[in-house]
Amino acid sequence: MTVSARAERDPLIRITDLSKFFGSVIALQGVTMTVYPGEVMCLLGDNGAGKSTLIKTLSGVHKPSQGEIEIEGRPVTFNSPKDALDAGIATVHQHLAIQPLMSVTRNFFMGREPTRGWGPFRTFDLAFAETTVREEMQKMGIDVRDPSQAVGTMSGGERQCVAIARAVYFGAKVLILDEPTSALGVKQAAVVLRYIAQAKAKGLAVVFITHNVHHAYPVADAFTILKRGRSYGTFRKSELTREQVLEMMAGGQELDALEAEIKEFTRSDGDGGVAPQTSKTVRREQGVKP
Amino acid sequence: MSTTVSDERLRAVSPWRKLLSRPELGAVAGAVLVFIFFAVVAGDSGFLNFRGVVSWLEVSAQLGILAVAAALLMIGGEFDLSMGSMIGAAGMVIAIPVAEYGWPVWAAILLAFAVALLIGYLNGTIVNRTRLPSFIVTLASLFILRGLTIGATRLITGRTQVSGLKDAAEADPLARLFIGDIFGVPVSVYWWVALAVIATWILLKTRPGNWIFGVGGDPEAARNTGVPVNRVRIALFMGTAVAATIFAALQVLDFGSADVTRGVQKEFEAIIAAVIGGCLLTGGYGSAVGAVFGALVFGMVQQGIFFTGVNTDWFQVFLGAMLLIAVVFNNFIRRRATEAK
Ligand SMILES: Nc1ncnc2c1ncn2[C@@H]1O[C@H](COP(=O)(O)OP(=O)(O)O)[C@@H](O)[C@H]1O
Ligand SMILES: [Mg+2]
């Protein structure tokens, strides 16, 4: 990694030998990460790589087993979920916070409520709040029909947008996001690239999750690979190049085998198991290559 | 707020659709019904006129002092089986101290109250830390509870009902909030009146309400946007010990005696009261202006029986029948509250 570049930065967050077990699985071993203000770090690893509890130790779900945690070059230590964002971190969970019996605008404010008024007679301020989301919303390119609406009702590509427009409004200084993409379609997936990008020009420190190569090399300044609970290391992005970074996410030797497989798959014009976008990208990546 | 919104899909929904996916609706709808009913059946024997209807009024009143409260536990995720114990623990911790240690009656019932908080608080303790379901941990309280007030009781006085209270009731200035009437009406009717109205308020428009909703929801979700899970928890296990302190008093000043049997299976008619107002059994969902619509229902049948001159064995049949027929009722409207695309 490129120290030297950055070195009058202090970093936003810094994440040091840091291990989490639960019982005798050992979902995270040493993992060491550092994310400056105004970069995009991307998490990439196969599934079970740890991606998930990193990020949920970082937002104060999980206590970790070991290392340490320092924000702003403080060490911290999340008690739960409410320390970390009221330490300004925001986080897109991949299973969605979301309650689907509750309206938008309720789930919007969970546990951040705005009031008005005064001592034992605050009140939730609702109006506010339904205007507040209804812009939001917006903002992504959602007309919220009626803020009043249960979650429940609405499409997963609605429900995820209304995660992360909450993540976006309430993070100060980092925004976490755990596969956000995943549900959605093109436009929004968009929308949300925009957002990281607009995150990051405000200087704050974004932790990206995705599988989808081309969400993750446009927006990323650098990437941490993790495998099997442990980090492979961090590498700026002018260091990898796109297919490099398409091979660190499929896991790097498994990634030849499948070439193979997919060779195989359209010489006979496949059915199989693997979905046909991943053996156009392959492709398409194997013509770039220099 | 205008309605910037001109979304081609936002079809008009109609005033009466809104309102049919209103938690309280059945209950409300029930309640109409069961007073219609009755007023046809047994509206001559007594049901409509001032006594009658201060007599289902104050059973109603008391049921839903326990309601209100159960109902918010739910919404929470949550019941508390331990209710009934509880009035009965309750009417003891105030009825002892007076007639056998001669405290005057404010003490007394400003020591049951604290018991109820440590009661609440060590239900929701328990249930937190444990991850057990409530209905297991306080089904332990309800035994552990009315055998503790037994035991205690018999040991102190040597019987089990203490009673000669009404004299010191009567002097006392804090006790006065719990006997007679104002206007004709019992105080029981006030107290169900406020406690549903703060009750209210505190879900609809406050942020401990939204954290109900959210705890009862999903408390892994509710946890992760920053919601003080835990502690919901143990502020509505209070609250519903509380309620049942409020009960305890309101009949033991009243009479003037205490019996350690009092209370015995109200928080089935407690949650009852609660299911026929709205509440999901899985949390999340409801209302307490529903659970005092359930315990309306619930007292207009058991006294509406009773002016019919029907055997009042019957009452409960009818009370078995209202909590499926409202359980029913409930899933449906859940599912048009989350499907309805
Ligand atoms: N609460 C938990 N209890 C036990 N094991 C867990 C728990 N959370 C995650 N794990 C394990 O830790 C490993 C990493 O999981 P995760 O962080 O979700 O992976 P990823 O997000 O990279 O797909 C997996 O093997 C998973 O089974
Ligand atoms: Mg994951």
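Numbering follows the first chain given and starts at 1. If you superpose the two forms and keep the largest set of C-alpha atoms that fall within 1.5 Å, you have the rigid core. Quick caveat: nothing in here was measured; it's all calculated off a predicted structure. Compared with the form predicted on its own:
- The two forms, fitted on the rigid core, differ between the two forms by 2 Å or more at the CA of R106.
- A displacement of 2 angstroms or greater separates the C-alpha positions of R134 between the two forms, with the rigid core held in common.
- Superposed on the core, the two forms barely differ at A205: its CA moves less than 2 Å between the two forms.
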Given for the second form:
Amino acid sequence: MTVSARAERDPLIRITDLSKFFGSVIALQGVTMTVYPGEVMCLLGDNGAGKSTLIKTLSGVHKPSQGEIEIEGRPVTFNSPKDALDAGIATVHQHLAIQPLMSVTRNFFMGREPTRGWGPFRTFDLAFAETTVREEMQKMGIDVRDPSQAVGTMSGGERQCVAIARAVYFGAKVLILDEPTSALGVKQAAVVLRYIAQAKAKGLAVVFITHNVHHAYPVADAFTILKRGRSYGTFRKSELTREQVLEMMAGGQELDALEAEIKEFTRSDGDGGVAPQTSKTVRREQGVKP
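Return the form predicted on its own of this protein as a structure block, the form predicted in complex with its partner chain having already been given.
Nothing else is written out below except the one chain.
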């Protein structure tokens, strides 16, 4: 999407100079990010970069120490995750908030169970719930033959699908995915990336948190790169190659220093340095002639 095309639509989320302090610890400092509908914003950073703190602030777990969050142009203050959910921000956490021993249907409608009847005679509308689960999962490309099966019998990618379909069904405008591919194999990760593309096609704004550039780059429209609580800025996909994104995440100077150190170690080892000397010392101690 071009800059002029994005200008025709207001962003769903605008974060301005967001900071979060835990006492003297600076978890986030001056982070600015804009997320548009129908786009995937990849929030990248190594472990400890501040990704989880930013997401917890967006989802109502933490209150920002400084800065402002706007949803569809309106400044908001979230006092709880429920406030964020009511504003249309659905977060699929790494642990998924799914009970593996419960059925797909029960997990899908957990806390929002459809009922029939009235007053004290209201009961869970199982027929409606199972039909809905089949239809919504089918939209995501998964044929659930038995909605009563335990979620624990599904693959990791399919469990992610349940969480994503649930968020979409209940009216999410912004879908935040916290490391959805971190514990998955190659094939399952590809399935989740396809679901992300489908959510984008439905007009949702997707915030995809990961430290894996190879998962992020194929589906991303833009990148916000965090390092040690600070933002390197937001970049369109057309502005950066995959290698440039990786270098910004890891730090080019650190990678160069590591490469030089490895070359020096290899050269020393090959020239009869530490390793050969150690071997001769061991043979002498064992009484073996060199």
